[in-house]
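As structure tokens, one chain now follows by itself in the form predicted on its own.
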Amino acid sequence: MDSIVELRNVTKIFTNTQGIIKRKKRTVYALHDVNLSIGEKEILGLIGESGSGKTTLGLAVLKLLDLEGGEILFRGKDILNMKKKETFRFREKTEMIFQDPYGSLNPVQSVYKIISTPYKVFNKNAKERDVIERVIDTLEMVGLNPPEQYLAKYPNQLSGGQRQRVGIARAIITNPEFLVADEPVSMLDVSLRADVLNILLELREKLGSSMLFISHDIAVTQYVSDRIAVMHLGQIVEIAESTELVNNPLHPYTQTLISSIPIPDPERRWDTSEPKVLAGEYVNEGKDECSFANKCPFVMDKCRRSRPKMIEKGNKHYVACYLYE
């Protein structure tokens, strides 16, 4: 399969301050060594804790953040390093879908002033007329109907669902080559995800875009990606095919955030032979170690001197952990 986007070594870190004075000073590696690779037309799926680094990748691949290290290939050229015609037209051809429909939203401007000012941005001598076609023709993807009703309002005039269609209304006008959606669900009922996600597998067909789906549900990633990356405290530890990771899941990681899945089954008790996690301390400060190390019940003297490498187990099943060496 051919990429549309390659992460290289992508390093980010940041710096903390800590104590009543601020003088101690932590350095976090959001982002350690990252290797992904996004194929055409494809949804990769990128799961983990809140905190394991997974939106300021989103934002490292659109060129968002500055990065210590690594490159990052948008169709083979280097985003790092595009000049202002090239960062331009990359900015058309990526667009990213926001978690908080609420907060995303100028709340001063109309739906229409919204979604049509991306594309205004981008084809600037667009007739308001041809821009006003184009602003109904998106809003009716993302199942807003009847579209024109919907130009004159604000967003605090909608629901929950309403506003995030607005987002990927936004999101979809110029026709993007890839998009990131960061969990663009989460804030949604349970009733209105399944409809939003379902758009989001319908624009991929009508637009032949490709998308990273930053989530921390497991079951809806599963329902909307072809491959799954998990990713711990900003290391990807497992990547597999949607259904093979969820069905056979390798690294303790990936097994102790299945195995916590709640079971709506009140006969069901709790297996003790499933993976638990062990106390420790919990983030990434550069060490050359498996990130789960601190973390993991199984894990080994190895696991804390050197960082497992990425290996195949078959069914294109990949994962770093010293137990399948």
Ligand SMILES: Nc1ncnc2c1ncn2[C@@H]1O[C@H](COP(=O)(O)OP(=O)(O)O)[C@@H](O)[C@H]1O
Second form
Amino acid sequence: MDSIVELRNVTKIFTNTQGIIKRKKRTVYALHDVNLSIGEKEILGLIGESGSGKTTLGLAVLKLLDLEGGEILFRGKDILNMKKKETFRFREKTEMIFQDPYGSLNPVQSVYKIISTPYKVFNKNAKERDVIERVIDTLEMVGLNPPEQYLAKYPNQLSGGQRQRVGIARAIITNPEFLVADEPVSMLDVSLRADVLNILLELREKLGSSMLFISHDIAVTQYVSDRIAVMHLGQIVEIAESTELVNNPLHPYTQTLISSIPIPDPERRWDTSEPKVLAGEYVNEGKDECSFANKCPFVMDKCRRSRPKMIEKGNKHYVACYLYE
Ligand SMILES: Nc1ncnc2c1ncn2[C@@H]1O[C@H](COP(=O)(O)OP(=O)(O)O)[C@@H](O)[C@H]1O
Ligand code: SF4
Ligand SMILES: [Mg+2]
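Let's see the other form, the form predicted in complex with this ligand, since the form predicted on its own is already up.
After this comes the whole thing, all chains and molecules, with the earlier chain placed first.
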């Protein structure tokens, strides 16, 4: 499979201050030596509990963060060393869909203004008539019908599901080749989620775009993704095709995540509550040990002495854990 995006040994470090009186500095490896590739037309799911580094990874691949180490390639080109013109083209080809349909739309802009702005940035000479046509086509694509009715509306006149569709329309009007969708349905009502997920799947069919689909919800991720990567404290610990990963999780952390999926019943299937069993104060401080060593029921001495490498266990199923070496 040809890859559109490739991360090589990517490290992102934040330095946070802790405590109100004693301002103690804490170093957080939000991404720690991450290797990952996303294929052409692939939807790659990225799961992990809150604070594992999913959003940081999404921002990094869109060139919205500086890195402390490693490189990110887009169609073979190092995105961090792109010249101005290349960066402009890269911005045209890549887009982000946000989690919060309420906070991510400018409340004083009309739907037409919100959706047409990115298109105009990259098509400076487009005639207004063509822009309107393009906006209407895009509204149709995201299921806002009849589209003309939405052009003059403002975000506060729309429901949560309609806003998220406007957010998607804004992201796809430039026909991006690669999208990052960061928890795109987790703030939506259960009844609207399947619709929005189906729009994302249709987009891949219509535009042939690749996508990084970020979520803490495994059922939702399995529904849309070809493969799933599991993140734990800044590291990818397991990757496999979606069904294989859910049916045969190898890493102890993935097993804990999967076992916290609610029992499949139609009402609870889309439950978004974050997996609480594992919530804790641990962060990755860059130590050379397995990031799961503090919580793992199978921990061994060597797990604290070095980090396990990612190895293939057949069936394109990769895992980083000493139990499998
Ligand atoms: N801008 C930032 N400044 C300081 N720390 C950050 C920043 N963004 C993220 N972090 C830290 O990096 C880690 C990963 O965060 P994030 O990528 O938001 O995780 P997720 O999206 O999986 O919930 C967390 O420990 C978080 O506190
Ligand atoms: S490497 Fe060791 S601590 Fe880490 S998940 Fe595997 S058994 Fe557990
Ligand atoms: Mg996040």
